[in-house]
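Below, in structure tokens: the form predicted alone, a single chain.
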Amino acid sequence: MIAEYATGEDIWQWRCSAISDAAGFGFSAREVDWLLIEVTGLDYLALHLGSYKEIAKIPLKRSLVELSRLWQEHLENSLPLQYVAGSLPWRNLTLKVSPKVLIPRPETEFLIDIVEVLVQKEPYLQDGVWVDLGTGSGAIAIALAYLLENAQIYAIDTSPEALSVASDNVGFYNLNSRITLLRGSWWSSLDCSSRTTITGMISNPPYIPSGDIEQLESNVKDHEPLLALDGGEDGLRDIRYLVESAPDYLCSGGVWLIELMIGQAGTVVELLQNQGNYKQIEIYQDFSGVERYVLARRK
């Protein structure tokens, strides 16, 4: 992920200029430092003390010219900092991101925590085949591969641009033998032999109602892919499909686990109950106490 190198003096001057620009737009100097930590690998203390200024060659994930251009777009048009950096820390990973993929949120990390607890209780879940539907950057699939050391992971997305980003991330962690990237809408890219054989399905599907998209902050609605945000009229279009279709693919006792938005959990539980092929339906809260995840098992 190294793009080129710069001197410590050049980075110090860039930081001073960027902090000055940020103040003019009402942004905090902390954004500059987060960005430089991600792009240069320098730490917060080094940035403040300027102890790096004498270093002749510091590796960069983005050139300072490109960084300047994207930084201005952040200030003027609210381009998310993660896209400016081109990467972000997530769980114990560093993931490449671009405007072609949804930025992985801290809340999504909890999906992996839920699976980790399940595996501790039921070690057999370590084996078999798991699918990450709507993989985007590949974050969930990669985290699953590290957690489920004996499982084969399918990471599926309908966007070829998203799969390109996911491919870079999977390759960076040398997981090509464990994670298979497939292009398709939800289950469509799996062959018939996969029916009733999947151990677990995880998804962070689009769940924002179409009418609410315009109310989102500009850094989200203007820059993150609409395909990953828009969940239809009530936000449940794709979730309904996953409820109805998953029993055709999950094995008996197979895991069904998704992330959703505030206010949807009760409806999703009702959908699962009415579908008739699920058991052990549970709601999990996120770090803020919001009911954000629903887990179920195939009967």
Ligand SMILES: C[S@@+](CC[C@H](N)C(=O)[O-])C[C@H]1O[C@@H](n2cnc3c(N)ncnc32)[C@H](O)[C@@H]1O
The other form holds:
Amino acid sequence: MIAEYATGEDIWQWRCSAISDAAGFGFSAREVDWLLIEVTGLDYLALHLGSYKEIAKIPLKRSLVELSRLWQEHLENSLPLQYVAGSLPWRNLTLKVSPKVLIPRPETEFLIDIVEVLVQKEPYLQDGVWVDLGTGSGAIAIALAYLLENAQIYAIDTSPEALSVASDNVGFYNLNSRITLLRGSWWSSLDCSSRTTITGMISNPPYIPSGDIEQLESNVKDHEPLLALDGGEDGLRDIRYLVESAPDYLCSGGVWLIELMIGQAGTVVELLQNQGNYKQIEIYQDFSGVERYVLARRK
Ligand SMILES: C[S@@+](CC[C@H](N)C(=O)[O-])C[C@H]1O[C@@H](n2cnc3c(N)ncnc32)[C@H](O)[C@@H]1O
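Could the form predicted together with the named molecule be shown next, to go alongside the form predicted alone?
Every component of the complex follows; first up is the chain already shown.
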């Protein structure tokens, strides 16, 4: 992912000028350092002390010209820093991102922790086929592949642009033999033989009510893909579909696990109970105490 090399002196000058721009827009110098850590691989201390200034050749994930253009977009139009850098740390991974995919959030990491605890208690869940529905950058699928060493994973998205980013990430981690990328709406790209055979389904679907999108921060509503955000009139359009459709695909005891937004968990539990094919329905909270995840098992 190296785009070009720069001297330490060039990076030092770029940093000074970016810090001064940031101050003009009321942003913190920390943003500049976050960006440079991501793009140059230098650490915070080196940036702070300027100990890199004498280095003749520092690899960059983006050219300084491109970085300057995107940095201006950040200052003037709130382009998220992760899109400026073109990558971000997520769990123990570094993932490529572009405005064609949602920026994976820290809360989503917890979905993987939930699966980790489940497979410790029930090791047979390690095997079989898992699906990441609405894979975006491929974050969940890749983390699952590391966690479930014997599982085969389908990473599915309806957006070809998202799948292209996911494909780069899967390739970067050499997981092409473990993760199959499929384009289609939810389960539609799986063939009939997958029915009642899937060990686990994980999804972080679009769940924001259409009418709330306009109220989101500009860095989200103006730059992240609407397809990744908009969950229909009440935000539950896709979750409702996943409740209804998953029993056709999950094996008995199969895992149904999704992320949702504040205020939706109670309704989703009711939907699962009323559907009739689920058991062991549980709500989990995120770091801030928000009911953010619902786990259920296929009867
Ligand atoms: C909230 S994003 C989650 C992305 C990624 N899994 C993550 O957690 O960072 C929702 C994803 O669902 C995808 N999506 C939306 N509608 C879909 C559909 N009908 N079928 C499959 N994927 C869909 C979007 O393209 C987007 O990548």
